[in-house]
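Here you get one chain, nothing else, as structure tokens; it is the form predicted alone.
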Amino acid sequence: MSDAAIDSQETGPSKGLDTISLLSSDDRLKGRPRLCSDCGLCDSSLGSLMSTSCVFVRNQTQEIEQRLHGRNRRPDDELRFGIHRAQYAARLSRPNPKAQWTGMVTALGARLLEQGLVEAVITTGAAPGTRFKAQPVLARTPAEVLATAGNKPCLSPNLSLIDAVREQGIKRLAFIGTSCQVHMLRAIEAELGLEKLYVIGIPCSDNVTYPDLEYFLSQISRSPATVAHHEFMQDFSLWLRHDDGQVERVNYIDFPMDKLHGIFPSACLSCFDYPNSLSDLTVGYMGAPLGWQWTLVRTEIGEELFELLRPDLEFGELTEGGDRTRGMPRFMERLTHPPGAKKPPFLVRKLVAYLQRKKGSKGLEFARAIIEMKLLRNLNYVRSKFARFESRVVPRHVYETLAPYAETYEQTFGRALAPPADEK
């Protein structure tokens, strides 16, 4: 995002979930469809195939699976987690201090450049004098990948590079992203005349603008300025990491929702994705023990990655316990209720937190729980806001997916959980 876009902003949540509205009120997303991740491809010379390849426009998943795979998910993980021919936990043996978690993925991306197998890679830095406003950058060397160790969790117009692919005529390039971008690089890959492309996914729910962050961190952290890294890990909490290697955690249970109410883009909340399932391989976090990062690899192109860093890879094992099932019923009742409610007493959440970390979801069951939570919140979401894009935007999958919960959906909201009629 230029920083125009950034500057046009409010310093506080840019809109409510009861809005519904662009990014920003910048000239530059005027003509996007009213759900935007703002992706890139519009302010590239191929932005007149948004129509045509935008994930809000139409999702794709089904098609580019066929040509990706052969054939589209089998009724078993794959509906959660998307097709793939392997998983694994794993991670770096000499893990990078600045990244994330261990760095694998900016080690790949160094590895395809190191080896010749890419002449550039795509992926996201930080803007000069910040930690997390996302900077596009179409990196030439190893060091230049690994300069962009570490998470930015805004949106950021990967795609808007595009044209630096043509214009230098680099034939054979390795991508870093989210889904969005992600499922809309799948449908114009026809359209970029390269000879190899690999696609490596971060798995990525509600992205943010970057003044969004700001104010989430400052809501969140007790000193938001010293945030190095944070994620929201698998018991149940925020984990930031500051800058003297200190760790905070917040429970989950423990946000000030009703400060936080509205900080999410409409295009996140319309994201059915979450696994980046496009993707050649998937490193993210979710599935796997703490510590460790969950891979997914995906396409005969995603084992040609993975074996190319299996060498400084140690591993770990796969586990996986709890009832995700247990509650979803609470989940979707708690849907119901007017967003951005005041946080339970403390004793309340001190309970809560003490049994969604002693029984809740664990490994590969926890990743079930999440997927699946992402999947009805935001149907709901696109039922809720935008009910006649949902045949165009909602994939099979979702409905298939959820359906163990149809009979709890329907009593719950008043509503079949099947697609419209004129989908069936």
Ligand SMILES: Cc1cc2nc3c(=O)[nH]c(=O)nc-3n(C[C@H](O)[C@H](O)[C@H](O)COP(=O)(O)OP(=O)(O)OC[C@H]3O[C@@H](n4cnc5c(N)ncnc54)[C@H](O)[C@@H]3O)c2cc1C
The other form holds:
Amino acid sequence: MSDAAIDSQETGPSKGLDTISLLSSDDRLKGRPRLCSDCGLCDSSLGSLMSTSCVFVRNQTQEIEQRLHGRNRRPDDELRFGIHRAQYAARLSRPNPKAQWTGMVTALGARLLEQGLVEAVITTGAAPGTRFKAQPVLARTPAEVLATAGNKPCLSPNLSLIDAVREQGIKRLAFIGTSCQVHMLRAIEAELGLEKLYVIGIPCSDNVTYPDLEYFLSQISRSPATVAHHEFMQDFSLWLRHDDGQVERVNYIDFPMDKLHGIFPSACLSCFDYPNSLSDLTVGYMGAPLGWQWTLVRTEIGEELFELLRPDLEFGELTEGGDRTRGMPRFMERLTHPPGAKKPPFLVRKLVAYLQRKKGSKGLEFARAIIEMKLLRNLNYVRSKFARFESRVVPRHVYETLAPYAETYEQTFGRALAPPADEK
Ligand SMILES: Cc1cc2nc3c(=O)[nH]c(=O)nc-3n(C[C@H](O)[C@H](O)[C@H](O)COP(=O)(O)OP(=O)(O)OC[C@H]3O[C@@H](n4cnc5c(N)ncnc54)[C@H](O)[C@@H]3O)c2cc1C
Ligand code: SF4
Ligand code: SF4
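Okay, that one was the form predicted alone. Can I see the form predicted together with this ligand too?
Now the full complex is given, and it begins with the chain already shown.
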């Protein structure tokens, strides 16, 4: 573990508990707006386009959807998952052991290069000497893409590589990234002069800076220095795999929330695109049964991408179970308590974890549940900390998705769910 992480065990998250701040104390980020996910655009020579493209200045989801699909979302699962033509539970028949799940994302990036369909892939590797510190990589060979397998679960300025793309005269590009990066990329796409752009999205929520990731691991794991891989699983627990192969599981209900409050950047708490809806193809896991990758094909280019990978895939079934709407009133009620309130006693927590696993939402219903919860939590965050920004940063589908809970919302929070009349 780095010195920063050891210090942070004493002091809390790098930006301080309960501070609304940009990201961290990193010097490189001084002067950025308070809502910034460090997507990298402002590090590039196109930084002057920030005011017209940053999702935290103005969320352009609706305009970008119109451009990509000629329409906006239908009032069904598209509200939560984004517009898609098909969705699958799939996985590589020969999984890559270094990958986050089975390695579909990096296999696809490598395939695009192998077949000469692109000249480069923007992907995220690990900074030298670290496991998890994100470092954007402009990969020119299949091996370079494959070397970036696995999550670096912290903010990564991937769009900073736009300058290298332009300097190297790259005209056919694949981009792998999080939802905020994809929004900014779509907003500046026309400026890049590309002949072809493939956008492979990964779902993303509650990301953190690298120092805060180290802090998080120090609070959660019995051995933070040996964590080789970790993932927030669909069974309501975090799985941490250690160097010796052992898997440590921590139930969400057991997280020390009093110590974690303040860890998430304001930007990630003001983010409304968990499923990366503006990509061509999204590859995640949360809507699929354990062990499978949840894959959403969104555009014609997404279909092309999926067909490229199809020969390497095996398919499962997308299933669903439970009823997410039953948990929502309790979730809202919990949001009214100050963060970091005392944890319930051990036996109660054990029972809750058991019931979550046994009776909680599963499969696609789990994905709906978690997406709705994050939309609601983040709407309330914007309303409480950045109220003036609501009409610019909260897209329409948030209100439409949450509309079935409008009455409970009003009873719980004493205000209407819908945006103020002049913002409609
Ligand atoms: C911070 C974070 C949160 C996530 N949360 C969810 C979630 O809640 N639900 C869900 O279904 N999926 C989530 N994912 C995606 C999921 O964990 C897998 O990355 C995805 O399913 C691809 O798995 P794979 O085995 O195909 O990827 P691999 O083949 O192992 O490739 C991983 C790819 O992820 C990219 N990557 C790694 N770190 C970053 C980063 N910091 N920023 C941008 N790109 C990165 C790399 O470029 C690489 O191409 C999250 C990913 C990240 C980075
Ligand atoms: S999120 Fe990106 S575009 Fe927005 S301010 Fe930060 S670096 Fe700039
Ligand atoms: S949670 Fe949202 S804002 Fe934060 S890194 Fe992920 S996509 Fe970007």
